[in-house]
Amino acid sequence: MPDFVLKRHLPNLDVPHVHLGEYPTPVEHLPALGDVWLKREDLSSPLYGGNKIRTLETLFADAIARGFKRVWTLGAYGSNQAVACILHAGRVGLQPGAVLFPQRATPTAAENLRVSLGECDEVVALRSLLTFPWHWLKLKRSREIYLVPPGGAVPLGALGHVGAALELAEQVATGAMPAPRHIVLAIGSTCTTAGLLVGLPLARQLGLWPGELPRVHAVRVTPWPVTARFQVLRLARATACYLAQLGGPTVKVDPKLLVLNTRHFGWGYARITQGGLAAAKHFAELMAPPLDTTYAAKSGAALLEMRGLAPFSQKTGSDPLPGPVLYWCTKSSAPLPAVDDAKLAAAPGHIRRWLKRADRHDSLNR
């Protein structure tokens, strides 16, 4: 069993932790593209990987560490971080659950929730976005739910991230890559960036990372406030924070490093991009990972758009961003499991009349 990268480095670090992935995720050279590369955390579990379970692995510690047996997240209907922790959860003892609101409904967001839906029992599939703040307070004040936010989004998830970017200063350490000059990755909770913002000082003041710290370019895929500039930092200057409490290194978190990225975000969350579109395709004509329509469809397309190619360049005109450029790919690329039909049949009117939209969507995109 592979130990935890940061107690590895940080050996009193006093922080709750299982092992849900494998790790270290490789890192691969995507020669089509120049000189980029790719850190393929969709690789992180047979199961089910992606960037989610670096942060389930504290958050789950946490909950059996306090004598929880359910546990449960909160989400969008297509909620990677739901479908994470759900196939996940029983690994290590714990009993899943779900409360998801809405979302517009696209073939992804439909894979995903027949999943939740399919998997878990005990899923509570809202109508309306209006009740969600009701069902989140609700869960908050139980006594016998552990609850995940929506992305995991607290300092104890984020420290997972942390871990990650040590994971990545090893690698380049050992010579499994160029130190990158950038990296691209989606945004949406915003637990992975600001882990990242942690990791990346605290392995140059391990001695781990040499010379100068990349840039963080965070791809917005959810809307402000959420993924607003102060909230990332805010998150980030918690972990921080959280990381010296626990034993750790006092750990200065530089805004320099965050560049986010808004030219991507389309008309909404989950809404369908062109450019996102063109990006999953020519990601599977180079066979690369592949490209969610809601989050790393329009991380892929800012990556290409950075790196100077057309058409995604056209409309900046602006240099190839220089590499070395690292691609943090966050989407599972595991095969995700069959479901029973006669499950989605029993599902509640409005959720078969989303799905039913969601295949509609689906058929005319083809």
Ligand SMILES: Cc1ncc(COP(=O)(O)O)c(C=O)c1O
Contents of the next structure:
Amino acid sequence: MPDFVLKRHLPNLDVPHVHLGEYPTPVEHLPALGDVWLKREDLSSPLYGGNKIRTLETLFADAIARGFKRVWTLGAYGSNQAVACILHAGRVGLQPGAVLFPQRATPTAAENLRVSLGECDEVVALRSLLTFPWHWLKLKRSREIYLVPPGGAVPLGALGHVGAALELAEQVATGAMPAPRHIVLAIGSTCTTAGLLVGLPLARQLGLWPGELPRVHAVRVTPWPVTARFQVLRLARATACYLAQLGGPTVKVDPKLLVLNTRHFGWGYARITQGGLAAAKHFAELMAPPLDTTYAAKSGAALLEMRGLAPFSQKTGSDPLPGPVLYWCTKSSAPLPAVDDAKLAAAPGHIRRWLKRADRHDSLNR
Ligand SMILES: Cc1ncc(COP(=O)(O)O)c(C=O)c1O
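Show the form predicted together with the ligand, please, the one above being the form predicted on its own.
What follows is the entire complex, opening with the chain shown before.
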């Protein structure tokens, strides 16, 4: 059984963990963009990868340790976390379920909703966002169901990404890539970014990180206040506190490391942006990992802008951000399972109509 990177460096840490992913996720140079590197979190599992796998490893382990048999999550129709939860839960003996709220109908989201509905009998796809808080409260109070909150944005969930920062530090130390000066990633629930904001200073404290720490450019894809600077720092500080409670060292979160980039949000969550589409196209031409229009394409657009390469940016032509720049690939690139059409045909009318609307988008507009 491969070990958990956090436990490898902090053997006395009392943290629950089950293995779902395959680590370390590779780091790769993307020379076409200059001094740009990729952290291939998209490859965290061949079943379904992406950034949420690390979050689920600690949360599932907690569910098991506390005697739960069922694990449910919450999110939008196109939630990657719901897909990850549904596809991975059975591997560790948990029965998954999800409550999903309506969002903008896009091909990317429809692909995920089809998998969630096709692979799991316990998906409640709400007709309206209005009833979502009630479902959330009900799940929170359940004694039979372990609730993975939206994005897994709790200190225990963020610990997985503290581990990812240590893993990156190991890769830098062994020469797999030079120490990045900037990290660029999409931010929604804040879980991944908060974990990195704890893990990077921890890596330096442990003597794993050479020199200055990188700045973390978190590209906002969800509205304020879901994603706000104070929320990111609050979760990062709570995660640092929690780490100390579990027997780890005291880590100080440095707000200066966080750059919250709000330029690529567009008209709302899951709204497709021209910059995002251009980034997805550019990545595809470079045979780089696929970018989804909800999350990764927006952070990809920010990356291109920072490199002075974005076609839809006023900043095009300005000096590129000095490298090395590390792009955190958060969207799974694993092929999705085929979906049983009969199951979808039996879905409620509002779902079938929503899927039809999503399908009307040009297949390029992913
Ligand atoms: C593909 C992808 N990228 C980025 C994010 C944002 O991560 P976080 O919610 O940890 O901020 C998510 C969240 O679901 C995601 O699915």
